[in-house]
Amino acid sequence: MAVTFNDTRMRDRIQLVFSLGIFALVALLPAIVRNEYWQGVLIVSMYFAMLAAAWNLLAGYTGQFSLAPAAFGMIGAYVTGLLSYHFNAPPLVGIPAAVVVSAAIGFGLGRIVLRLRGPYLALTTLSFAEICRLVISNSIEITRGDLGLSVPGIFDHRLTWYYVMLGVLVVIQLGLYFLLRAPAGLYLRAIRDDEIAAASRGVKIVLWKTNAFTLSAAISGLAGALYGHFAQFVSPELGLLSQTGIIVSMVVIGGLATLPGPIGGAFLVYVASEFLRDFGGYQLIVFALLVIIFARFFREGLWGFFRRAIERTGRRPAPAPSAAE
């Protein structure tokens, strides 16, 4: 029998099983990456898959293109940070304050924007994203500026960190399986595929978009303080526009609308721009190319080759007539 992937359960069904393995994979990576540069090279890998599974949530299955993922990131980096640096908070209270700020912020945003559609909800969340880092950076009294912020670590040892990291990965990647399986994701479907038939059959458009960024930007400040708390430091960079670049050629490198191309493509390219660090700007122009290409060429990503590649394995040749017919 075919291997078929037209049924959506049982694509998102396969989509899990390969980030299942993609998981148990970077599980058994320290094993074989001993280096404790490259170990750390793993768990930031670990924080843009993060950030790059929240944005296709909001992209790849909302189809709401936004620009502001490295933003909410970077506030619940400061989030935590500062609660830490002006009270002294411990972790435990300012990594869920992260996620609420975040949530909060993504909300507030999200009820303002996603009346907009296109490149007028792009531009306005680039908008939002660059006003969220001048003020970080030009707030010294409260933020250190350009100086950047100290943030308290929590764990001694990188492995430690290692598998904190790759737990909380499956963790988001569990949650937005079961989101995406629920009636939400038909409903976060449909508004991706065509809006007015979604409002037609009663969708509610604006509540379900306002609930895909809110989530999005939890999502992402989750991974923005863990971030922090594993640096040390984090600095009002953590906001740039290259650093979105990066993780939406990460979705679109590994596959726009699953769930393993996120996943797969923050690791692929993250750990290739550390090979390609000695080239300098030159890494962001081949990830540009690459985005270009795989744009235009291959719309499924990487996922798409291995989707076509599992179709033909399961494909069987048709039995040969028989002599009596």
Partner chain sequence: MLLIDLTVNGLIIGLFYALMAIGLSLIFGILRIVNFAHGEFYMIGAYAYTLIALFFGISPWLTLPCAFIAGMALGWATERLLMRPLYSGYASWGVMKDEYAVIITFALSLLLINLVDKVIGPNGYRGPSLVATTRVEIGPFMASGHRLMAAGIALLVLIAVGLFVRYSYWGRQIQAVAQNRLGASLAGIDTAKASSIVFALSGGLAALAGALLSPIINATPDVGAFPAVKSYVIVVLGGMGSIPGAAVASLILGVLESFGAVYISYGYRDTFGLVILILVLLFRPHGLFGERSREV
Second form
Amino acid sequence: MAVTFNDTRMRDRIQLVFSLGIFALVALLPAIVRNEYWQGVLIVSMYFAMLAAAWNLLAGYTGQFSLAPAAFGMIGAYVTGLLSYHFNAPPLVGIPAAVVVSAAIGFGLGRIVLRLRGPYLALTTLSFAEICRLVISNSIEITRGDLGLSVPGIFDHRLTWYYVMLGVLVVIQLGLYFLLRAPAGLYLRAIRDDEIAAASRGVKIVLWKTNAFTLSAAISGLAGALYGHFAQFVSPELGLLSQTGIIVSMVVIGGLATLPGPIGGAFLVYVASEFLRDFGGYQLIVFALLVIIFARFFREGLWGFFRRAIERTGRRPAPAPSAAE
Amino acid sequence: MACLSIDSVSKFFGGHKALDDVTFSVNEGELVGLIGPNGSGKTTLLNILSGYLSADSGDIVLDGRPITGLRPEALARLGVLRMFQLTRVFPRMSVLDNLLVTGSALGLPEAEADGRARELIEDLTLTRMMHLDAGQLSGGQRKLLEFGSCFMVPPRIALLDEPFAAVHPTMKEIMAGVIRRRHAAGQTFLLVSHDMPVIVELCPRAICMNAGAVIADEKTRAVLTDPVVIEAYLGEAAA
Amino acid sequence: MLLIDLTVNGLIIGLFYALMAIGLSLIFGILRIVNFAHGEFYMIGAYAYTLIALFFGISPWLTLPCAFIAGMALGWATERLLMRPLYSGYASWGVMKDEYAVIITFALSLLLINLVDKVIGPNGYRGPSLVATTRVEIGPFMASGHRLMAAGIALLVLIAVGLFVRYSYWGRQIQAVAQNRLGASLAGIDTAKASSIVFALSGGLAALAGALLSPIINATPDVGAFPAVKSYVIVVLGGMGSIPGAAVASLILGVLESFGAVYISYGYRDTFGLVILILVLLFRPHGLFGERSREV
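Can you now output the form predicted together with the partner chain? The one shown was the form predicted on its own.
What follows is the whole complex; the chain from before opens it.
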């Protein structure tokens, strides 16, 4: 048997191995990175990695190009934030509630935009995201508006946070892998590639599109809630469109519709942006340029370079069919 | 016994009557050719039968069960599988995965779906391309793949819209071979084609449509020599 | 008399919106994409007008065309450098087209905002007025001289654009490409050139809006965000791709907002347009005036 990388199962498995490699690396990093500030940077990267993975499920695998991932992060953060601010609810209540509420809103959004595609979907989700942000920043009596809310922390030690976040990220990634490996993975990709053809072959379009929206929102909400407790502060800025821009950048640079892409992209982009911040704050210019260059010339993102490198050096008993013709 | 019956189905696009009181039925195990000049309503009829358009009036019954107005995916689950005139495959999935989508969606267990898919790939001579993305296939190979998707689970009725259009003769022969074998095994087909020799060869019975109405429905030879059909194709002057 | 004042003011704002929205609509018509960097075309115009006048001490009447040209150049460059993959190699792109367009225009917007923020700085610049008169009263209605002059210019430009698209040689080609790109190219129309013209024109119009409004709304790096969101709403309301629809919807939105700011909550005023956008897309996806086109 020639080693091929093209069937989704095979692709997904190789990609999972790679993302586990990234996680292993991240798990070892605190041995070198002893500075609390940089550990914090890595924790925030994990928050973005969760959002990026969630958005990738929706945009990369299901073809639903939503512009609301940051909004769901914000919703999750505010659910637990408001529960603790108004009712003194502990994080153990607040975080699950954040997941449930985000999932419910994601489900609702998914049902609403079922029939919309491409630019129409992008505009609708963008409007949805902006409405959420404006409502939160204007409901001053409830949310304190742009002042934001302070949220209680959970763990005292930064390293505890570090490994909890990493653990959650690993669980999310494994969950996504098993989802993609199941028939669901085939359905989502079929819907992405051609919704009409998918329906004609018996794929339940409504069900799977809504599922993708719900799951993606739930993961984003979880990420947002965790971030809120980590930062001990939530504000409407979490839902800014520029945050969505950063999430999209991470996925595009890492590799859209790949498992390691969003994870690697999130760490690279966020950590690099912290470095660049020291050199005059050119980070967003650099990333926007990178996104344009990647989207224009390297559509598979960084993962594409890895894939080609593996294929070149991989065991190939027989001349494997080349992926590019 | 009727597998699919269509009872006075009509469809308007604005003021244009695309289907005019279409009535016919396809019996269990039959292979029926559907012919007619361009714009005669064949694809519109197929779109209605597979749930992409809804009929303005009339009824469609599959195995004694009304299926008028069901969604495409529901119809696919009931065994109405179709092939599109403009080929539709999943370009960013491998050939094997393309077939597995249909298999899983129609309820096959994974191992069985995999086995069937490999058999079909063999049958369609796509073995070499099995792991390539469907987007990398030639037009004809894509047609073969889409054709194959209809047979992952033996359908109650396969609706094939111009499977032979713009396809290399070898591939045409492969498809015709599969149709012949499956027909012999009792599979029911409705086959739309402009390719008269193939229709004559494959289909014992043919239906001719013109301007949205059925104008002939009998043995294929008889349909092709019917003056009404000749007139529809060649215009009044020839009649 | 407040009624007349609000209406006229709304119509004036609507004219500026129309400058933005018509360009966005033209781009959607010809490429079936939403240009998420449209607000940045506006921003570039505001800066070009303001800074050239400020640093070279030239009359604003001369810098106004400069802003238009700057916008055209940006639009043209965007099309040449970034939009070509959308239609060269048309067939193989099918699936990725929408994703590509969203990513690339979104990133372009991010790039331009931050580039300007770094190069020019985050502080606002107020543009010079075209007319010194600060207050003109016509019956119950009053406005600054600049506002009236700018509205007049906007109206003239809009009429000129309308005539250009409807009657000129290239305008007709653009219409043809918007209706059927493949068909137009088969008929010998240079679709790439038509796309370039559309982008240049749209960039110029958005920049002109930015320039004309800069004495009222200071030029800042992110000043393009609000007119961009307005023009999304307008384009959806007027039917995506329809130019007359965009023009009418602009005026309607201008008037609605001018009343809304007085009679409805101020804090939530930005959300109303967005809610309208979603509702229209869900229930009348072809806009309030658009005809339902059929896809088979």
